[in-house]
Structure formats: C-alpha cells, structure tokens
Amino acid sequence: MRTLGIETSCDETAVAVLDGDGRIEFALLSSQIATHAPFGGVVPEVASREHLKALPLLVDQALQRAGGPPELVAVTAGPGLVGALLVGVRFAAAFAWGRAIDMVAVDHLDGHQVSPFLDLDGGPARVAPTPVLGLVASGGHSAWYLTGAEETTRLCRTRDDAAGETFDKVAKVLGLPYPGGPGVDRLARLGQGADTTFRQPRLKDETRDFSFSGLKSAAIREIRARGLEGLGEERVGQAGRDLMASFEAAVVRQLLTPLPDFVKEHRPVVITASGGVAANTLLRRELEAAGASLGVEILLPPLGLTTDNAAMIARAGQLARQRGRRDDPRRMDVIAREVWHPPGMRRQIERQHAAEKASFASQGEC
C-alpha cells in the first residue's frame, strides 16, 4: 500500500511517501535547529508551534509529488514529547479519517529499527532477516534490541542520559553548537585519546545496561579542568580535540561492549545502529571491525536516515499493517514516555509488572 509517513516526535517535522514496495518516493524534512540553538536543546512549545506551521505544507508537497495517493497513513505515536505527538497524530487522524484510508500509529523505536533496510537512491526496502540484533542510539534512546519473527526484546538499555543526550551536553559545555554529536565527531576525527582517560562505569547487578551521567560528568570536570569551558570548536586546539577523541571512545566502547556476548547468545543474522548517533564516525568504523571479527553482516543506514525521519515511520507501518495491525484514527493517542513499545515487547512489559507486583505483595506492600 503506498503509505504517508508522518513524523514530529521531537524537533523534526518530517513527511514521506513509500510505494507498495518501501521505495521512498517523496522525503522531506524541516528541520528546526537553527530555531533551538540559542536554547542550547528542545524547548517543547516552540516544538509544537514549529510542527503546526510545517506539517500542513510538507504534506501538500507529498501529495503533489507521490506517484499517487496513499491508501495508508502511518504516524509516530511515542515515545516524544507530547504536545510535538499530539500535532502529528491529530493531523494524520484527519488525515486518514478524512479520506477513509487506513491509519498504524507507530513506535518511535520501532522506526528507528527498520531505517537501515531502506534504500535512498530509489531501491526497495530490503527484507529483514531474522534474528536482527539492533543498536538503536539517538539523544533520547540507547538500547540493544533483538528482533525475531513473532517479536522484539530489549536486551539492554541505558540507566540514565542517552548518548546522544551525553555527547550534547558535553559539547555545550565546550562551547560547540546545538546538537553536539557532529562538532565532538569533527574534533575527535583530528585528536589523539587516551583511553585511560575516562573509566567504564560498574553496575551492582547482571544487566548489561549503559550508564552516561558519570562518564557526562567526567568530561565536563575535565573541561573546566583544562580551561576549554566555552570556547568553542576554533580555540579549543589539540587540547580539546585529544579530550574529545578521548570521550568519544569511551561512549563507543560502552555502546559496543555487550556486542561479542549478545552475538554469541542469540546468533543474528545482521547487526544494525540506527538513530543520531548511529552517524557517528568512530560508532560505524568500530562496528564494522566487529562484523569482520565477528563473522556477522553489519547494517546501517545511510547518514540521511539516522535522524528522525518519516520514511522508517512510513515502513514500519506498512510492515505492522501487513501483520494485520490498524488503528480507529477516532481513538488515537499518544504515549509520550518509553511505555510505548514494538507490538512483541509489550508481552515482555506485562510479564515483567505482574513479576513486580508479585514482589510487592509478597512484602505486604501494594
């Protein structure tokens, strides 16, 4: 079915159109850093503004371009912010319910998950294999997934700040522009790290989740430590790119070190990252490696699809709508928190409250 994707679930007012096949035939973004940049991150209402004078115009671009009219609408229903949702959910529900044509609300992260099996120069999306062991690593999201035929589990997840979130805020103390992760790349491409610079964190338990607060934290005392605070991508000179080098590497190497044993667990057919972060340089040399080392195929998707982008919103519909999933564009909402997960996770969340409720009464607690 050719399907309108629709996706505003942050600062991206993003609309495209993909035929029958997951070829991308119309894509286009309006992106509003420039509009948060003096903010130093998202402010939230202005999200929303922002969303409601772009949605309108991309979608009549779409339709005036797309090789016909699209007989689904897919949309990001969570996890965002809400009101940024509620713009994009509330038009696409019109939409839809205007035209009587199908409507999937999707997962954010399920998205994210499906952006590396598309193509931009005008091929169809590839068919994932099964299993997919999938990095997904953005400014608000960084977890390991594993994809099988009936459903996704999450293996990992961070604790605290996302990735992105670190390489952002690190990069603001420094001096770099909003988002941070390209100005950290573009130093840490010409610094020498130490990679005794900054220590993995130790978590009590036998997850293998991430931790960034502390390595975030660490960075920026060394910032102030050295004198850089502030002073941007021109003056920090070989002082800041050899920090930078430093705590790019420690994010990777925290990003990748449960990679060998989740191979060696649950024997994938291909390994992707998807999200922001995903277009880091160092990320995408450093998985290769271990494809190679491994003896896994590696996929990622093109730099034009690691941001959020409505084209893998678009797939992932029409992948859950060829499941059989449709949504009554009457009753839609959206699930502003990482409580909205891909249709199979939501079992392995059920499974897990009625683990924690058991606890609790076991306490006497309720």
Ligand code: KG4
Second form
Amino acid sequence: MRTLGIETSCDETAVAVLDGDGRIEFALLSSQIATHAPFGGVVPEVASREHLKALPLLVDQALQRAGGPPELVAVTAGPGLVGALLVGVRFAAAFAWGRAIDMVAVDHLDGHQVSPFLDLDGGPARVAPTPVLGLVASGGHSAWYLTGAEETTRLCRTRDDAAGETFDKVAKVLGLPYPGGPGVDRLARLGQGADTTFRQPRLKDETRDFSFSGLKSAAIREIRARGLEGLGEERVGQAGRDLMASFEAAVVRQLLTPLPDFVKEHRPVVITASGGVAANTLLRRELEAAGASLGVEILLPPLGLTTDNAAMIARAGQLARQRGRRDDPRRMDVIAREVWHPPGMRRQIERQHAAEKASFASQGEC
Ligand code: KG4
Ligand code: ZN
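Other form of same protein, the form predicted in complex with this ligand, not the form predicted on its own:
Every component of the complex follows; first up is the chain already shown.
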C-alpha cells in the first residue's frame, strides 16, 4: 500500500510517501527551528500556524513526485502539542475522506521505534524480528520498550525531564541555540569528561526508571559556578567543553544502565535506539560497544531519521494497517501527551499509574 505519512506533532512539518515495501519515495520536511529560536523553545500557537502554512505545500509536492497516488494516509495523532497535532490530523482526515482511502492514526513513539528499520538509500524497510529492545530518547520522551510478536511493553521511562529536554535546558543556560543537543554533542567531542562531576540518581522503588531533573539542576549549577553562563559555543572554552563531556556522559550512562539487565531478562534479537537523542555521538558509540559485549545486534536509524520525520509515521501506519487497524476520518481526534498509547499497552500503563499514585499518596507527596 503506497502510504502518505504526515507528522506535525511539534516543530517540524513533515510529509513522506513510502511504497508498499516501505521504500521512501519522497520525504520533505519544513523545520520551524529558526522561527522558534528567539524564544528558546517551541511556542505552541506559532507551531500550529506554521504547520497550517507548510503542510498543503508539502503534500502538493509529495503527490507530484511520489511513484503514484497514495492508498493509505498515516498521521501522527499524539503525543504532542494539541494544536499542532490537530492541523495534521484534520488535514489527513479530509485527504482520506475526499479520496476515499484508508487512514491510520499513529502514535509518534511507534513512529520513532520503526525508524531504525528504514533505509535512506532507497532500499525497502527491513522487517523487524522479535523481540526488539528499543530505546526512545527525544525532546519529550525517554523510555525503553520491548516489542514482541503481539504487543509492545514499556520497561522503564523517565519520571521527570526527557533526555533531549535535559540537553536543551542545560544548553540554553550555556548560551547554545535551541535545540541544544547537537551543540552539547559538538562541545563534548572536544572535551575531556570526568566521571566524578555528576552523580547518578537513585529512585527509591523497584523500577529502573530514569530521572534527569537532578542532573539538569546540577549541570546548571556547575555552569554558573564556573562562570560559563550565556557564553555560547565559541566562548565557553575548554572548561565548557570538559563540563559538557561530563554532562553528556552522565545522560548516556543513565540511559544505558538498565540495558544489561533488560538483555538478560528479555533476550532481544535486536537493540534499537531512536528519537532525536539517538543522533548523539557518544550514545551511538556506547550502544555499539554494549551490543558487541552483550552479543546482540545494534540497529540505529540513519542520522537523517533520528529526529521527527514523516517516513517513520508512514511506516508505522503501514504496519498498523497490515495488522488490521483503520481509523474513521470522521471520528478522528487528538490526544496530547501521556494518554495516547498503542492498544496493547493501555492496561499496563493504567496499572503503573495506579501504583505510582498509591506510592506517592503513601509518601504524602501528592
Ligand atoms: O525526536 P525529536 O526530533 O523530537 C521529539 O520528539 O522530541 O528530538 C529532538 C531532541 C531535542 O531535544 C534535541 O536537542 C535532541 O533531540 N538532539 C540531540 C542530538 N540531536 C538532537 N541530543 C543529543 N545529541 C544530539 N546529537
Ligand atoms: Zn519525536
């Protein structure tokens, strides 16, 4: 099924067309980074308006340049900014309805998870073996998932900031442009990290969940203590480069700490990483090293597909359609943030939330 993918969950308007084997026939992205940069982060209303301008133009180009007319529309329906998502979802619904073709609503995180199986050099998408152990680390999410033949289970997640958000917030204090992850990556490559600068958090429960907010505060404190605030990439000097190397190492270490246990427990065939943070040089290097020592294949998305894109949404939609999923364009809605999950995960997440609520209540913190 030739599939049109549409992604508007945050600050990139992205459109792609995949043929029935998941070959990318067309992919185009209009980034709003420059528009939001003066604000130091994404302004939701501005994002929606920019999507509204760009989306029809991109789809027009997609229709002209793809190998043929799409037979399926896949669109990100959450999580994300509600207004931004609505632009994509309503457009996709009208497109599907007007052309009498199928439509599938896609979870943005499912999209990231299939990105390692796509080929940017014109090849078909690789069929994912199971089980897959997958890290999704982006500006809004940080979690490990296990995808088996039947369903996807979340093994752990961040309790507060996402890894990408942590990079962005620390980078902002240092005076790096938004999004800050690539700048921290560049500085860290030129620095010498010290293992002792940042401690790893310890959660007082059985989960292997992450917590990045303490690390974020500690990094910001260090930036200020060393007089590096607002200096920017050119002026932070070796002290800034070294600090960013330590900070980046602490983020990566935390993301990879549960990996050996997860491998032992779930015996994955492949380990993947996806989301914007999967572009990080140290994370990619450490994952490759972990894969070699654990004896498991590591599959990383091409750099061009780590951050938000529509090819991954089209592919996730294609796979969902193959499993029988179809959404009614007249009833499409958007669910922002945590509430949108693949059907197989809903019960697990409800149980987790109930347990967390109970544990917070018993600590008197809620
Ligand atoms: O997946 P993505 O495009 O958007 C979300 O779904 O959030 O991820 C964007 C995030 C940003 O926080 C950005 O700083 C981070 O990915 N990022 C990186 C790198 N490239 C992008 N973080 C660390 N190192 C990088 N090289
Ligand atoms: Zn994303």
